[in-house]
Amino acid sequence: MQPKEKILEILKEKHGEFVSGEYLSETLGISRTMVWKHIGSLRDGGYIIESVTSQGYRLKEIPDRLLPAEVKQDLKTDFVGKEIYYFDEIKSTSVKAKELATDNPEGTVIIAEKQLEGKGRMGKGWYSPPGGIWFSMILKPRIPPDHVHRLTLVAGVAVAEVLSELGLNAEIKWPNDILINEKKVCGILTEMEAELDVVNYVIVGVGIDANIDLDMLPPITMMQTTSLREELGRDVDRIALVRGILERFERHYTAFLKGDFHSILKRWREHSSTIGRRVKIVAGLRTIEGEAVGIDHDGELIVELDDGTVEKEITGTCYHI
């Protein structure tokens, strides 16, 4: 643990009581000047820390930011989220994740308060204002490249389950959207870097409209989107929510790597908003329409066309019609 993180931990343990600079200096084995510099760095990060001569330092307020120290506190994972890169503002967490993937361990998370060029599927933009949850995970699974699409389903189940535990009717629209009351609240983007038969890394990006005002969104987006604040009538604890998703994702991801994709599919079907609906699937130049009747063992959507024939789709844009 770095000195700055240790200072923060000590201030939290004291529950608002003053802690002397001398105590911090002796405990951490650093100079009083370095203690002061670390306190300044914490303040720059949004922590409200009071200092009083002869009494020391007291933590008064924790910022509403997805800071690594806050997310990691009580995080019950073995590897997901153990390394976190945090940005107030960034072009895209997925872009940054690709830059960091080679030199960082599996489970590294890149998280931002705001994205300037958030990414959706098919190159679409994703409006990512402050108050939302925007993060990407670096994964290095030993799986064939043609199995990577399954990780979208793994992530979708993790997010849907955690949101459902907030009392929300979170449903998964194939292949990568989470809906509440038929409106999108979360998108998942899975990208990979692979050779012919080897996956170098996978980036799973998650974007959740958490504590955002819908009138901040572009008009056309606002009609199709909701937020957790809108649905619950209150703000959500974003730190707890991120922590919960990372924990749930690691649990399902670990099961997936051990060969248990069946249980993921079962959970996916339970949360599906697509199965049983009439759909139009657009995949490149190919378009099909029919009833979504299920999802197969590989995560492909099974669509029964009007003439009774059955088609399967592994990717594409799905429209409920």
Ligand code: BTN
Second form
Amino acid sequence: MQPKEKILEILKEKHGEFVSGEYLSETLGISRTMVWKHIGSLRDGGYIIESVTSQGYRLKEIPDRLLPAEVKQDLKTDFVGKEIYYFDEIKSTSVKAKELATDNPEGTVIIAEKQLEGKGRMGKGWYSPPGGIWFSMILKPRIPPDHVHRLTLVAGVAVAEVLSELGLNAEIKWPNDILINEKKVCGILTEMEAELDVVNYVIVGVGIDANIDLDMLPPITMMQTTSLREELGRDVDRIALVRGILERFERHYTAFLKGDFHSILKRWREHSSTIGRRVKIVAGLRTIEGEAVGIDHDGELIVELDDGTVEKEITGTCYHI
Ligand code: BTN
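To complete the pair, please output the form predicted in complex with biotin (BTN); the form predicted on its own was given just before.
To see the whole picture, the full complex is given below, headed by that same chain.
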């Protein structure tokens, strides 16, 4: 642990009590000047730390930011989120994740408070103001490229389950939108870098409209979008939420890598808002309309067309009609 993180840990353990500079310097084996510098850097990061001569330092407030030290605290994972890159603002966490993918381990997470050029599916933009949760995970699964779409379902199930535990009726619209009362609250973007039969890495980007006022959103998306603040009538603890999603994702992802996609599909079906609905699916230049009757063992949506024929779709844009 870096001295700065250690200082933060000690201050937190004291629950607002003063800790002397002398104690910190002795415990960490660094000079009082260095202690003071680290305190300064924590303050720059948004921590409110009071200092009083002859008493020392005390932590008064933890910033409402998805700081790595906060997310990592008590994070119960083996590899997801062990390495976190944090940005106040960035073009896109998924673009950054691709830059970092080769030299960073599986499970590395990139988080930002705000994205300037957030990416949505199908080449669309993704509006990402402060207050939301915008992060991407670097994964290096040893699976064939044509199984990568399954990871979208794994991530969708993880998010839907964690949101449901907040008391929300979180449902999954195929393939990967999380809806609350038919309005989108979260989108997932899965991208990969692969050769013909080898996946080099996969980036799973998750965007959640958490503590966001709907009137902050562009008018075009406002009608079909909701936020956790809107649904709950209060703000959510974004740190706890990210932690919960990383933990749940790792659990399902690990099972998936061991070959258990079956239980993901079962969970996906339980949260699905698409199955049993009349849908229009636009996949490239093709559009089909019919009833979504299920999802097969491979994660493909099964659609029964009006003439009774059955089509399977691996990906596309789905409209509930
Ligand atoms: C969708 O179109 O539904 C997918 C949206 C995915 C948005 C997330 S936010 C974090 C990550 N970084 C991006 O630029 N996009 C994804």
